[in-house]
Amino acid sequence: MKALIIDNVSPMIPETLRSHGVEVRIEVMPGAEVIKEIIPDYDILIMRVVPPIDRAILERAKNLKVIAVCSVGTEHIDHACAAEKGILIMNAAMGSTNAVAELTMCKLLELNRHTMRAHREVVEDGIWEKNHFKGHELKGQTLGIIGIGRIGSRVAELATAFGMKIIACDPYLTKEEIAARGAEKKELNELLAEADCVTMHLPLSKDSENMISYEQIDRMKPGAILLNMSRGGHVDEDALAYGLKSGKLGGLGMDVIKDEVGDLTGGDKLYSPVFEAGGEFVVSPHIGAVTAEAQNKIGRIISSQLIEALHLE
């Protein structure tokens, strides 16, 4: 049996596979065209979220039995085609909950206190002027959480410790279920109108694609902060750029962008219209799950699932 690993994952995974007699090949970010060429030889594909595993790849995967995703979302995989071919898709739903929630709080603090901008002014410009960076405390603000599943619930818990009021929008949960997670249930438009800060933690689907666009930005409080911590496809990035340029958004934080799921191995440059919009903007390259603790947990989860699914001895 052969396994192909195409991203940086916990060393526990290849070690576990090799200890069970599986031949492991590691090719970090090889790109879709390379994967298409080599995938016929492999029984197991281990990845995170790049590149999309579409029908063109899966139709060449004649031996593939399992795709193990070392993150939560699996929408970058053609599920219908995988089901046709009998390919099992597994993920690590619990592995990164706390890591992503803590990064969310990090970005909320940064955008409210301007620490990165202050650092650059001190180090790059040699200016020591505290009055350039008057910010806001989290205590007393209203945080709107779109999607209050595992990660959203942990964000609610952390934000409550800071003294924030929590409201949440989640069509799959009742008022009582959301209350049990420390939040008050709101519809999306209500949440956008009431929240000082909004953060997104939900899977990408047809219903959630571009759910934040021009209309939703206009519904938000003037100067509100928006975070997208789940998938780039949830937001219209042109609308976000408009929000920053117009001053409607007081801050924007992202750990994801739409282009990240593309194939950049051909030399294409990463781009989003928000990069040129100015204003209070912080972005990171999808590092939500990139902590030693989260990667170790994901490694344990995926290793255990592979052993069970493939009956490895």
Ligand code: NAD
Given for the second form:
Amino acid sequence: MKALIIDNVSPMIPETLRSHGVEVRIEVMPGAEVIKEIIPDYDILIMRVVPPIDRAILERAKNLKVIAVCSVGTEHIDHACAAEKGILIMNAAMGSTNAVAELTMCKLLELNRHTMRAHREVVEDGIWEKNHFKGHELKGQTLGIIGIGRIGSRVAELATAFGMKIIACDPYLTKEEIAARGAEKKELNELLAEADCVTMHLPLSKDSENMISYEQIDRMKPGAILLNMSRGGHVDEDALAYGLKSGKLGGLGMDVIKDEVGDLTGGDKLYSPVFEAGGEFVVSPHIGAVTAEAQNKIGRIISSQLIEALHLE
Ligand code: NAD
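Could you output the structure for the form predicted in complex with the ligand, given that the previous block was the form predicted alone?
All chains and molecules follow, beginning with the one already shown.
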């Protein structure tokens, strides 16, 4: 059996596969065209969320039995086509919960205290001026969580420790279930109107695509902070740029952008209208799960799922 690994994943995964006699090739970010070329040889594809695994790739994957996603979301895979071909898709749902929640707190703190901007002004401009960086404390603010599943619940727990009031919108959970996660249930529009900071932790689907656009930004409190920590497709980035430029958004934090799921290894330059909007904006290149602890946990989860699914001896 042969496995192709196309992202930086825990070394535990190739080690485990090799110890079970699987031949492993590691080719980090080879790009969709190369994957299309080499995929016919492989039984197992191990990846995170880039590039999209579409019908064009799956049609050529004549030996593929499993796609193991070392992450939570699997929307980048054509599920219908994979099902037609009997390809199992597995993920590591619990692996990155705490890591993403801590990064969320990091961005919340950053956008309230401006330490990156302060650092740049000190080091790059040689200015030592505390009055440029008056911030806000999290204590006493209201945090609106859109999607209070594993990650959202952990964010609620951490933010509660900071003294924030938590409200949450999650149509799939009852008022009581949301209360048990430390939050008060709200409809999306109510949450947007009441929260000082809003953070998104839900799967990407037809329902949640572009769920934050111009209308939703206009519903937010003036100067509110928005974080998208789940998938680029949840937000209309032109609307976010408008929010920043107009000052309607007091801050924007993102760990994901729409463009990241494109096949950038072809040389296209990464772009989002928010890059040029100015205002308080912090972005990271989808590093929510990138901690040693999360990668080890994901490595253990994926390795044991592969052994079980493929009956490896
Ligand atoms: P989860 O399934 O435990 O929780 C998702 C929650 O969203 C559920 O409670 C669900 O009911 C709710 N939901 C679904 N549709 C909704 C809607 N339209 N409006 C409001 N709530 C809705 O998933 P999780 O482990 O908490 O992960 C959440 C998302 O975070 C993933 O789908 C993934 O896209 C993203 N994620 C990002 C990173 C990263 O590195 N930044 C890492 C892991 C996961």
